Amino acid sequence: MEICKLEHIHKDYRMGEIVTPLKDISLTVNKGDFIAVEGPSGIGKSTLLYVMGTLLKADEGIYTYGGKDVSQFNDAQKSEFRAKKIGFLFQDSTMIQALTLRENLIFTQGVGGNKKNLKKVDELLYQFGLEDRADFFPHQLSGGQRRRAMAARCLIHEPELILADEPTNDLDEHWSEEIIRILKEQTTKGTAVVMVTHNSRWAGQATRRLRLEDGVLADIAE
């Protein structure tokens, strides 16, 4: 069952000369796909995330999600969207400093008028090894401890399409496998997985390999 789809994005950026870094983007996610998107730094990949996750508008081309045309929502369906719809796990990604992790994840889950479910929080928090730094502040976990804590984050209020770029970063191996593993694990409950990363092994988990390149996307051959 299709969830969204890309047809023929464009997207400029003007810094004094225009770059464009998405060309002529067509993409169809469905349900419980795992899809990796590979290519150079800098190339347009977090872009792409940020078209999807409608926190940028595409120049040109057509965003559907659930068959509904994304361009037309206004900045409170956007957000709302946002809320009930898609996990971000981005690398710029922060937390509500005044507020401790546990707190961080209980407000998240309650934003856009979702449910809040304190057992979800604490499974997400043991989950993720994160039990014993529930009562922290962002800035006294070290760089993987919020990596994971932005994972569990993503994960609250159990999206339809998880947008990762490059979800591993800061991690040791034992997360880095866990963070994989558990993205797969949710595409078989039905959720998408759109995942940016430079790392071959990893890329190796998805189901469908893309390239992004010179503003196009590209199957990769196995």
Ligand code: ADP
Given for the second form:
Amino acid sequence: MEICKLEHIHKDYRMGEIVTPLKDISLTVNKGDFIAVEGPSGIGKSTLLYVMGTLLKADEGIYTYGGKDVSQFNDAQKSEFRAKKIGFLFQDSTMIQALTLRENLIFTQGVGGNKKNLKKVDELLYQFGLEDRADFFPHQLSGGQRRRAMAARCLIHEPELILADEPTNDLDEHWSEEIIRILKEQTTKGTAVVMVTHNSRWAGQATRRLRLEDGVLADIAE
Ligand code: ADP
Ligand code: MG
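Given the form predicted on its own above, produce the structure of the same protein in the form predicted in complex with this ligand.
Below is the whole assembly, all chains and molecules, this chain first.
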């Protein structure tokens, strides 16, 4: 069953020199897909995830989610769409420095007051080995602990589509393996995962491997 579909998506950045990370991108993501996107640094992988997460609007092409044309959503609809459907694990640390780890997880998903989700926060902290760090501030955590916290955060609301941008950065072997296992586990429940990675071992865990180069996606032959 289709979750979303990109058709001939084109995206330029125009800051003096024109950079075209996405020239002609077509991709259908179905329920339970685990898609790895590989490609050299600076090629446009994060840009692709931003478009899929509606943080960036494509210049050309059609992006449909659940059969609806996302370009027709107004800002409020986009916010609601992101909050409900998308789990974004950003490449860079995106935590609020003045909030503890637990508060970051609660606040950034807007789950305050919802008992079910508050329980989920604690379960996830435990799953990611952070239960004894819940009351620490982000600057008191290691890079790997922050990465795990961001992974936990993107699962709280049980999103339909997880966009994971280099999710194993800063992680040791054990936690890299664990994050990939957890992402894979989500796909068995029907969640789709699109993961950007440089590491062919982790990409090898995906059900489909794609390479982004020259603004287009190509399947990587097994
Ligand atoms: P990747 O994630 O594959 O490393 P990015 O999607 O981050 O690549 O960036 C693709 C290209 O677009 C890079 O050359 C980068 O410098 C450029 N770029 C990214 N964001 C912007 C922006 N907001 N404005 C202008 N250029 C940008
Ligand atoms: Mg990137």
